[in-house]
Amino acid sequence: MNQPRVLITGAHGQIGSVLTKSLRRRYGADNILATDIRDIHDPEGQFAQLDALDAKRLLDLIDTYRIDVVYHLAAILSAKGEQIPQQAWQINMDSLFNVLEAAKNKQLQLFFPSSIAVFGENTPRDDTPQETIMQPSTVYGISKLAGENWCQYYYLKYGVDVRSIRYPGIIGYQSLPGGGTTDYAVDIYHKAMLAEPFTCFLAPDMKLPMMYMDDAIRATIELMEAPINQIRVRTAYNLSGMCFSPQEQAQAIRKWKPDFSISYAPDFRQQIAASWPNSIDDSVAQQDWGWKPEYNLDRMTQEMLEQLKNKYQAQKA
């Protein structure tokens, strides 16, 4: 079987620099080319500097390397998205834009990471559905929402084989959260392993759906590889891992680090959280294309653990 020819928009990401390495072990470094707005250098395989705005500059990389899928993962994030509302929605929704008309017209396949930012607080908390109420509130979640659609649409109208999921909070010890509500369950793992009292931005008690980093990527990938006629969800399939709190969160590391010190001082982030679900329904998912999770809180933990306790050891080097 041919491998596919990969574009990933924002490859230097939270997501986009593990899901590149991903792809590039699974396809092989040659049909994978890693874009970003960053011009950093990339020792590991193809990199082009990509503005996701600039439509023509995309359209002359999907033809310089004949692409024939798209992971589009630019986007301004959630707690970023609340202090540049507008620049956000145009990043957010112009990008989209600009990736969909090029599926459309180039006949690629393309992914569209949304979120469970799409939810709002009239939304049922647990075990929160495929289908239901969404009325987001914030920037973030209505482009979320908005480009749902907007890929529905494009299947419906013009055939475009675009697929979605809904990450819940992704935690990963690869590189540093990037603006997000749920960036406190990435850093309170470095913290620990500093030994370093934490300070949360959420209440003690805001539990969450979470999933770490292998699962999500995972999914994404096992999205895209199901066969078309799997695929019933044109909007964005629901996607869980697991749900805990701060408090769980640290009760967990405690079990590796015994003394690691917590504190609490709730900000505008409180707010974005308190209107996203506890817990989330997935089993269309499992339905669909077979997803299920592999990671409960404890066994991220002890991996995160021990991951940045190689990193630091490596820095130190």
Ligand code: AKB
Given for the second form:
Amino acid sequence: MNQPRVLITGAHGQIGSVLTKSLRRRYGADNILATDIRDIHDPEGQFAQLDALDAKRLLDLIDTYRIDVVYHLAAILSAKGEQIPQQAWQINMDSLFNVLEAAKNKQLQLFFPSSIAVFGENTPRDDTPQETIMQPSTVYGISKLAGENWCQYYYLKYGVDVRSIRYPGIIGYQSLPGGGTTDYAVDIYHKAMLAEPFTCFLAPDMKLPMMYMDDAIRATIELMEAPINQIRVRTAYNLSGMCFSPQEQAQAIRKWKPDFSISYAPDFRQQIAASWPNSIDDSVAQQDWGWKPEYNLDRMTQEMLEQLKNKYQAQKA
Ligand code: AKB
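Would you mind generating the form predicted in complex with 2-amino-3-ketobutyric acid now that we have the form predicted on its own?
Entire complex below, previous chain first.
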């Protein structure tokens, strides 16, 4: 079987960097083109600098590398978006139009990451359903909700095979997040590993949906490889991994690091988090393409601490 030829935007980001490695392993490094606005040499495979707002360069790369699938991960996240609302809207929407148009004109398959940020204060908080009230309170959430609807529009109107997931907060040891409201849940493990106290910018009981990176990458690839007749949702699928508060995460960390200390100084990100669900109902993703998470809080915590220990030891050596 011919392997797909893939272009990834935002390949140096938190999810992009891990997804790029996984796709290289799966389809062969020669079939993957990593792109990012930051021109950092990539020793492991093909890389091209790309500002996803540059439609012409995007099309040139698609032609040159004979691309048939695009994973469009470049975006401004929730917390950073609130500092630069108009720029965040422009970057998130214009870059999406560039990849949607490319997908339409060149018959590409497209992955668009949505987020739990599409939900808002009026959304039911617990087991948030696939179809529900959606009135997001952040620019990021508004752009993701509009993006979902544009994706569905391109599917219905032009037959573009675009697929999407509403990611919860993603936690991994491989990369650092940037500009998100759920970033604390990664930083906390680094502090625990360095035996430093951690100050959390969310309140102790602020429960949010989260997912371990391995589950998120597997979900993304499973969704993209699922037979087309199983994909009934063309906005974005709800996806659930686990849900916990900073207090519960700190308790889990203390099972391996009993001296770990946490304090709380909620800032503007607490208000964003408070408008998001506590937990997600992902039964539609389960039914349609067989989604099932593998990690819970304890398993993830153990693996994060082990992997970060190895990482910090390797840096010292
Ligand atoms: C963020 O916090 O902005 C992201 C997200 C939940 O989409 N991690």
